[in-house]
Structure formats: structure tokens, C-alpha cells
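This document opens with one chain alone, in C-alpha cells, the form predicted on its own.
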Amino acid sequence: MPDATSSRFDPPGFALPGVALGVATAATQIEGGEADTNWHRWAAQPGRIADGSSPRRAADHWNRVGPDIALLGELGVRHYRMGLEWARIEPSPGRFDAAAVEHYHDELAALRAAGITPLVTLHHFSNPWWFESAGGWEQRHALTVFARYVDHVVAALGDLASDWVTLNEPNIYATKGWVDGDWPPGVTGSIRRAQRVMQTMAAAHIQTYLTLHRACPGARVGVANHLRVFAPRNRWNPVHRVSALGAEYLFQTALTRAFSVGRFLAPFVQPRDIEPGRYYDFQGINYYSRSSVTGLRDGVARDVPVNDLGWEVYPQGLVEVARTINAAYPGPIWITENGTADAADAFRPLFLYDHLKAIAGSGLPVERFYHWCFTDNFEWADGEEPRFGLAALDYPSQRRTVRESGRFYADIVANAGVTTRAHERWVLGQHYPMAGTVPGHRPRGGVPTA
């Protein structure tokens, strides 16, 4: 007779030994209120945001920190990725807002008091307007300016956080802002300028990595890399195959090498003041989808499962990108974002099940998994329409309601895996929509990101 423990995880259940489960957020996407950022200004321009919404409303988290931490506790979450809004902390060059810093200090202290370990993101797509209007990450002194902000944050908050993400998805930030033009600053077609931005951000990561380790012994520091599977639409077509390899190299391979070990391969240029070394304590992976590549642009394959935004659902891709990066840069893997747009909560439990099951059977050193997102939030150029949250958000009232997928996730956290009973309750019978059958839209520019 099987014992009680083994029967809990009889197929189709599975255990997740050694994987700490959490949720992820970003400051601009949840805090609401007034902050003079590039995104607040961008959203004020007609036509920039799909539904005309703005980060000024978002999830009003700035005023609801206490209740939101209590809700995290109800879900049993013990790991929480949060962001800092640079524009709140440094509203003008060299002037730091003591009240904003105290707010973040109190939030971190409250998380720790609740038994929740924070993972703090220093930059998540959002810049102070004074930095953006001076040229942002293209300006000559961007490294010096960012270092000043980092120094202040570490001095003020370093005693409350040991886990840090320096930068979130620099490849997405550069591609959406300087190639597709869907995000600020709205430049289109400038691969050269996008590469310059990514090069500067890679140098900023290395600089920040060293700063954090000097100031905070024992700190764990990494980048939240946006990684995708690039597959040729027709694997027998040589153009498709070469395009997929080229897209992968330009979008993530060369950049990940610069961030991880300080080696800047073409099209980047090796900075004179950066020595090759190890500049990561974990490899952060944000994974959402697979790209079907035909040429210079990518898309979605035919007859594949998709989410509300038309992004392909490809769970095995999470293992594929994690295995690739672990082979090149061995060490702990933290899935810093993974989730899906599903307003009806019709397939999010299945999505969670499939991605976590892929991790469980991978044999990879995955230490953490952060679901995107805690609540519905402002999803950049797509506005408030996409719904990624474990908790549904009614924007006018700001009421949070835990979805069934949230209850499923809480059950996974409590049991360190998916039990047979949980699979029967939340996953059994769910199906993904198929490409071409879902009303919705692809993200402008074709680059999946939350």
C-alpha cells in the first residue's frame, strides 16, 4: 500500500522539491498615483495605450500595501518580487525624496515581518522623466546617473533586502522602444540605437552587481532576462532556419553573455573598464512564449494553443531556454516571471500545471518560481485589458478577488507541488484556445512581454 505522501503525488500530480514559489510585480504596473516617469507621459499621448488607460490608476498598490501583503499571506506566498519606482525616489537629478524612500523601507519591513522574502527590482522599464528627456540610456553619463540612484537605494534599503534584480528585460526595453516604437521613446527601426542601449544597460548591471556585493555581503544579484524559443516556421526552409538562429543571437544570446560574464561579443563592443568574470548569483528567466520565425519578423505558428493576447502557449520552452542558459552559465535558476493573459481564468490553472510540471521533470537547478502577476495590472502599451493576475482586479473599485487559479496556486504552495486531488479540482477538463479562434490581439511589434 502506498504511503500518504506518495499517494498525494500519484500521476498526474507531481512534487516540486527545492522550488520556492512566489509572485512578481512591477512598481509602474501596480502602484498608481502621480510619478513623473516616461510611462506616465507616454500614456498621456492619445493612441499610445490600447485602451487609453494610464499607470496613474493601476492597482493603487501605493495606498494598499498593508492589505496586499495580507492577501499574499492568505495565499501562503513567501517570496515576492517587487519593483522600486526610480522617479519617486529621485524626482529630480540628485534630489532624493525621503518620504518615498521611507515608504519602500516600510513596505520591505512589513514583508519581512510577514515572513515574505522580497526580491527587489531596481529598474523595470520606467525612467524618471528628467533622465528620459536627457537621452535616457543613450546618454553619455547614464552609468554615472544610475549609479547615484543605486548607491542611495542600497544605503537606505540594503539592510532589508538580500535579493536583487538589477534590470528587467533589457532586450525587450530596447526592442520595444527603439525598433518597434510601441514604447517610449517611440523610435522605430533603429537597431543600432537599440544595441547601444543594451550595451549601456549591460555595463550598468555589472557596475550595480559590484556595488551591491561591496555594500551587502551575502547579496544575491541577477538580471531578469527575457528569453524565448526561436523556431523556424518551416524547419526545412533554410531562410527560416538562419533567421531563427540570427534572431536568437541578436535578441538574447550575445546580451546574456555580456550580462553574465562581462564578455561583449559583436554587435557589442568590449568596454575597456570591464574585466570578464562572473556577474550573476542566479540566472533570472522571464519566459512567456515561442516565436515562429520566417524572416526579419517573427510571429505565431498555425494551429498552436494561445492565450488571450494570441501568444503561443509552449510550456516545454521554459525548460529549453533554462537548459541553454544553464549550460552556458551554470548556477541557480530563478524563474523571475511566468504567467498568462486569461481574463476568464479558463486555462490559467492548466498553464500553471504544464509549466511547473516541465520544471519538475527537468533536472535543472530551479530554486525559485515567481508567477506573473499577483493581481491584474497596467500592462504597458496594452493597458488594463490583459488579465494576468492570480487575483482579479476591478479597476473602478480596486477590489481584489482571488481567482480559482489563485486558489490552485495557493494549494501548490502549501503542498510543494500539485496533488492528484488539486489536479482533479482545478486542471482536469481545461483546454487552451487555438490560434485563429481567439478574439484578441497580438502585442504591437510581436514581442510577448508582461
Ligand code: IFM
Second form
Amino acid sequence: MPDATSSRFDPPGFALPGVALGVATAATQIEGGEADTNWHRWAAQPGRIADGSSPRRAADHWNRVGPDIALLGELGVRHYRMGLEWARIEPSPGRFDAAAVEHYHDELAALRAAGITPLVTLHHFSNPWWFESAGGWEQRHALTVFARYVDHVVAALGDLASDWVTLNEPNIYATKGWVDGDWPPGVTGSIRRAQRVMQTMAAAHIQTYLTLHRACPGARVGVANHLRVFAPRNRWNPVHRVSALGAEYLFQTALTRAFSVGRFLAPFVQPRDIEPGRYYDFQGINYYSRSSVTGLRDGVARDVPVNDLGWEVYPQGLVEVARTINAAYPGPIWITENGTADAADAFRPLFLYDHLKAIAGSGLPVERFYHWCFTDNFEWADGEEPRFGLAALDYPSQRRTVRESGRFYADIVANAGVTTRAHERWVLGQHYPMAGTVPGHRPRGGVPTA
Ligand code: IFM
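Structure of the form predicted in complex with this ligand, please, following the form predicted on its own?
Let's see the whole complex now, leading with the same chain.
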């Protein structure tokens, strides 16, 4: 029998005051259908996608916007991060597709009518083929071309969106595309070109930040930064230690500096037309895992909990990266993505609990948390197999079924925290698989450190 001093958040429950909870998606990963993007072309090449799938199927969201918004309503979320497919909006250089723009306009209006605040991502790994084939983010005119797209979007949709992510994870985009080579354009081993891509994207962010603020007073604009913890595999080994520091610097430290305050430290070069300033209204953090560094590549430590893709589950890391970025660039923190691949839904509730609990006890100014992902979706080169959704997707029938973790999340949203009872119902007794026990364990997003 609860006594007078007991609360519904008694440990192991906890409240999450001040954190607005939402879910995240990206256009190419859920929309389905035809769009002439680098990813649609990449997926058409044999062997590029682990299971041979493509973004053409995905979650068919393009044709299911209404029911999907109803499903968001069932989860009770009031915040939704969604992406725009540039290739749909601008199918050939300078020609804008009024029907595609109207589709997004209607989607934003429907979200607003349902009481859901959209956070709109302008670029999330996918480029129109005409842009990609002209050199993509390496071409001289990339900034001008991207600015033309942004101007159009802002004029057409700026009345319905005030929260914007300019770019999603440019460090992953550049590392996978120009160093690992398992994403388009498939270049391997060129750290120099990857850095050039990141430099151009940093300049694009700043240019877009200024455009959005000129056009939409009150806009809140940031980058969805992929941040991870880099730990030396053996902390007594000097090579591991120096490599971990080097990897962190090359992968995220110099880049977040350029994005946030327009200061381009080596290996970047300060662009002549960019003045140092403040170019963020929130620090967006996509957090998934910790890297265990030995030298040339990062990896996953032995004997650690992992998800279906073999990524270490390290909840405290979310607070570690958030503290680091907040100390350098104070201001609101929006966790623009956090979630895990767990097809059996065997540990997603525990994952959610551990990460949200880390935030709750951190004292950091976390204003928003977007779970990745709303539904299962096309996970880039890993295809349809990894399951990140709060809603399970049966691809052939396109049937969505809210998982138990989705019900748990809805309960957290409704209570603004994890109640003692919810912990007992969804979390108690769960545990993570351990590294070495996950078939097909493939750490990804490796960062070269030499
Ligand atoms: O699916 C991706 C998303 O596109 C970017 N952040 C990481 C997610 C999981 O890998």
C-alpha cells in the first residue's frame, strides 16, 4: 500500500520534467517509391545493400501519411522529426515539383492539426542524382546549389515549420562515403576528401542557418550531430590513447566547432566569407554507441552489451557527449536521435530506460528527445533487416504493429517519466545480449585514426 510520501516515480522510476519526447524518421528511410537519389541508384547495384532491399519499398510512408500521423497520436507524442527528400522537391536542377512540395505542405499542416510539432531535416544522407553525378558535396557549386533548394523550401514551407535540422550526421555521411566506401559514392580511404566534404557541409549549415533566421523569425535551427564516445581499448597503451583522441578530434570535435561557431580548425580551412559567430539554437545529438579504439580503426570492446548490429550499448555515453558539447557550446540540447536495433524487442525498453535515466539525472538542459525510429525502416547499407522501430513493420503487407517498447514509450510520454509501475511492467528482467553472442556482428561507422 503506498504511503503518503510515496510517488508514482519512486525508484527505480524517475520523472523527466522539461524533456519533450518525440520520435524521428528520415525521408529516404520511410517514404518508399521512386526518387532519383544517390541511394536509389546505389541500392540498384548488386551487393551494395546487405539484404538486397532498397529505399523503393521502405515504409511506404509517402502513401500513408494520414494513418502514420494517427499512429503518432496513439503513441501520444507531440514532437516529430521528419525529413524532406530533396530529389522529389527539385527533380532536376532549378526545377521544383509543385506537387511534391504540396505533399510536404499537407503533411506539415496535418501534423500541426494533430497538435504535433514538426522538426524538419533538410538533408539526411540522400542527394538528387543530378547533384551527386555533378560531384555532390565535392563540387565547386555545392553551396550555391544547396542554397537554391533551401530558399525554395523555406518560401514554401516556412509558414508551417519553425524547427529545423539543416544536416544529419555529416561525419557519418563523409566517413561512410569516402573512407569506408560502403555508402555512395563508394570512395575508399580518402580522409582528405572526406574532410573536404565535411568542410563544405559545415559552410552549408552556416549559410542555411542564416537563411532560415532571415526568413523565419523565431526559427530554431541546428545540426543532428552524430556524437560518440571514443575510448582507448587499453587505457595503458599510448597508441590506443592517442588514436582515441585523434579519432574524436577528426570525427566530431573540429566539425562541431565549425558548425557551432564558424571556426574552422585544421584540417579544415577557414572560409573567407564565414565570420565566427553563433550558428546554433540547439545542439542536436544523435547518440548510439561507444567506440573502442586501438589504432587504425575503431571497434567494439569485448564483454560489453551490444545490440543486433553489434554496437555497444553504453547509456552513460549519452551524458558524456552531451556534457562535452554543452561545455564548449552552451545552450539547449535536443537529442535528435537515440534508439537501438532490436528485432525481438527484447531489450529496447531497457535501452530506453537506461538512456532516459542517464539524462534525467544529468542536470543538463535537455529540452527534447526523439526516439529513433518511429517505425522499422530502410537502414541504408544494412537494408531492412535491422529493426529500430517503436512500431514493427511487416514489409510485404506494410502493416504496422506497435511493439511493447512502443507502449512503454507512450506510457513515458503520458506520465512525463518512467513510473515505478511501468518499470515493473516493461523493464524488469530485461538484459542486453553480450558482444560475441550476436550473429553477424558488424560494427559500423568506423573512423580511421591514421
Ligand atoms: O538510421 C540511422 C539514421 O539515418 C541516422 N542515424 C543513425 C540511424 C541508425 O543507424
